[in-house]
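Next up is one chain by itself, shown in structure tokens, the form predicted alone.
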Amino acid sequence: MNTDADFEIFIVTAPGLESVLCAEVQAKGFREPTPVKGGVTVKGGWPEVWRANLELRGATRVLARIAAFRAFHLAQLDKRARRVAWADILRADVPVRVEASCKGSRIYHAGAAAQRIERAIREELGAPVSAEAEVVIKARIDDDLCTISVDTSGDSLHKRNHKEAVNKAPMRETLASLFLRQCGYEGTEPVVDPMCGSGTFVIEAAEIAAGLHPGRSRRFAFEQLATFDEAAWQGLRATGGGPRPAIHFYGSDRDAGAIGMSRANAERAGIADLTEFRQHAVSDLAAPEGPPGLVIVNPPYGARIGDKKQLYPLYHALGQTLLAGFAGWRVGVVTNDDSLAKATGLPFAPSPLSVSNGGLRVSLYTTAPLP
């Protein structure tokens, strides 16, 4: 693999959100974005890999596809894996591990396939193999075609590293950002979350408005690769942030602990000056002064917290409060149950966006500006 040449970069997201992520990838100026099952592919080189990890809010991880070949049996896999230009990509002094998956192929034992590729790397490059290695090579053997990628992210990209405090059943930052985008949020209007938990929606919205890169506070696996250029990376990291927006972002929750967590998280994220968190019940919610914007909320739901029957009054109170006091505001509600969404009495658009969140199917219900 010529390290200066373009290759395919696979940007992973939660199933159901591929087209929403594709819109973000397109807006960020990546080349040839194509939604595929489980994510989006783009074309680019290593600087695009670094930028995808740093800038894309909806990406779960970024895989650089470094080789592809046919392999019908393990001996052939061994031989062809040795021809991959490992020294162009991996460092001989950095441990590596291999994860393999096999589907509809004559090679059907994923563990044996992973061992062959690990041995090829160890013997051709001299890099140590370790089960704890930060650098992971992913081999997918599908219909006898072996695609080899390097996971350039390391920890999942929802771990922004400036949010330490989380409450039960938190919304992942990656998912929150794509839900904001699906609601039409572009960083130019206020956002209110009346059940803010640890503040994820409010903090994501404020960061977007302030032009801050989601990956600014963390490390990535690509920093351990032979292709890494420290000076170019530091130049890229310095590009985030602009003038502070005039708009503010508001979270409330009836739980004092949640408000404390939200304030601490906003402080760590560097956007405490743009956010306000207050403790009160949903029924005490009032629209902030100024132009209307977006109310987005991830209320409790049956399979996540508590008993569904007890939740209908809460959803009804939420809907009534918004209908009475939030004319001109759009609303997004995340729940796993259509009957709970209906209990709000809000005029939701048909066909909510459905996605898997931690093994649970959830949907984003959205409205046009409320009358």
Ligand SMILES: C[S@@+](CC[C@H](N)C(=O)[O-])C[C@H]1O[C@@H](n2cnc3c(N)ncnc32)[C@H](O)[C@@H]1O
The other form holds:
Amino acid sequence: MNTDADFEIFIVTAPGLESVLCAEVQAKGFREPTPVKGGVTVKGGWPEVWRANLELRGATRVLARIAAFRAFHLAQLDKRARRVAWADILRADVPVRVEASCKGSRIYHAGAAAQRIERAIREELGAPVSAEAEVVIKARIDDDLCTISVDTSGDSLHKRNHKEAVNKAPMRETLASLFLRQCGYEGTEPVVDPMCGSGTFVIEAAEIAAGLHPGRSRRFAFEQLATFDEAAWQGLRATGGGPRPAIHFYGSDRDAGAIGMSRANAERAGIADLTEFRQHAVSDLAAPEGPPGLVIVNPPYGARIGDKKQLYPLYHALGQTLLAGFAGWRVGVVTNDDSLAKATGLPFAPSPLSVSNGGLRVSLYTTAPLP
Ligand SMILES: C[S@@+](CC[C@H](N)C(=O)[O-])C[C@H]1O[C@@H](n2cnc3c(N)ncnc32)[C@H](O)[C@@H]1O
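Hand over the structure of the form predicted in complex with the ligand; the form predicted alone is what we had up.
Full assembly next; the chain just shown is listed first.
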């Protein structure tokens, strides 16, 4: 592989969010963004890989496609895997492991395929293979075509490394940011979450408004690759954060522990000055002074916490509070049940956005500005 040349970069997201992620990828200036099943592809080199990991709020992980070849049987896989220019990508002193998957191919044993590629790397490059390795090569054998990628992210990108405290059912930061985007949030209006839990929506919204990079405080697997350029990376990292916005971001929850967590998480994220967290029930919620903006909330779900029937009054109270006091505000409600969404009495647009979130289907219901 010529490391100066462009290659395909595959940016993974939760199924259902491909087009929303694609809009973010496009807005952040990546080349040739194309939504595909489970993610978005772009063209670029290593600097774009680093930037995708650093800047994209909706990405779960970033894979760099480094090789592709046909392999009809294991001996052929072995031979062709040895010809990959591993030394251009991997370091001989950094442990590596291979994950393989096979679909519709003559090679059907994923474990045997992974073992062949691991052996090729060990013998051709000299890198140690370890089940605990941070650097992961992903081999997908689809229709006898073996595509080899390196996972450049490491830990899932929803781990921004600011949140130590989490409540019962926290929303992933990646999902929260794409829901904010789907609600038309661009960082220029106030945001209210009246059941904020650990504060995910409020903190994501404040970070977006402050122009902070989501990956500014964490490490990435690409730092362990032969292609890594520390000076260029530090230059890129330094680009985030503009002037502090005048708007504020508000979270409330009836649970005192949740409010404590939200405040601690906002502090760690460096946006505590932009956020206000208060302990009270949703029925005591009032709109903050100033221009209207977005209310976004994920109330308790039927399947996860408590019984669905007991939740109707809570959803009803949420809707009534917003209809009575939030004229001009748009609303986004994330839930797993159509009847719970309906119980709010809010005028939702048809066709909510449906997403698979850790095995659970959740949907985002949105309104226009309330009358
Ligand atoms: C699914 S969790 C929200 C998770 C949150 N989005 C996060 O990322 O951590 C629902 C939250 O609603 C809160 N809640 C339940 N009933 C409430 C009520 N009547 N008023 C205010 N908050 C309530 C719970 O304490 C819980 O924190």
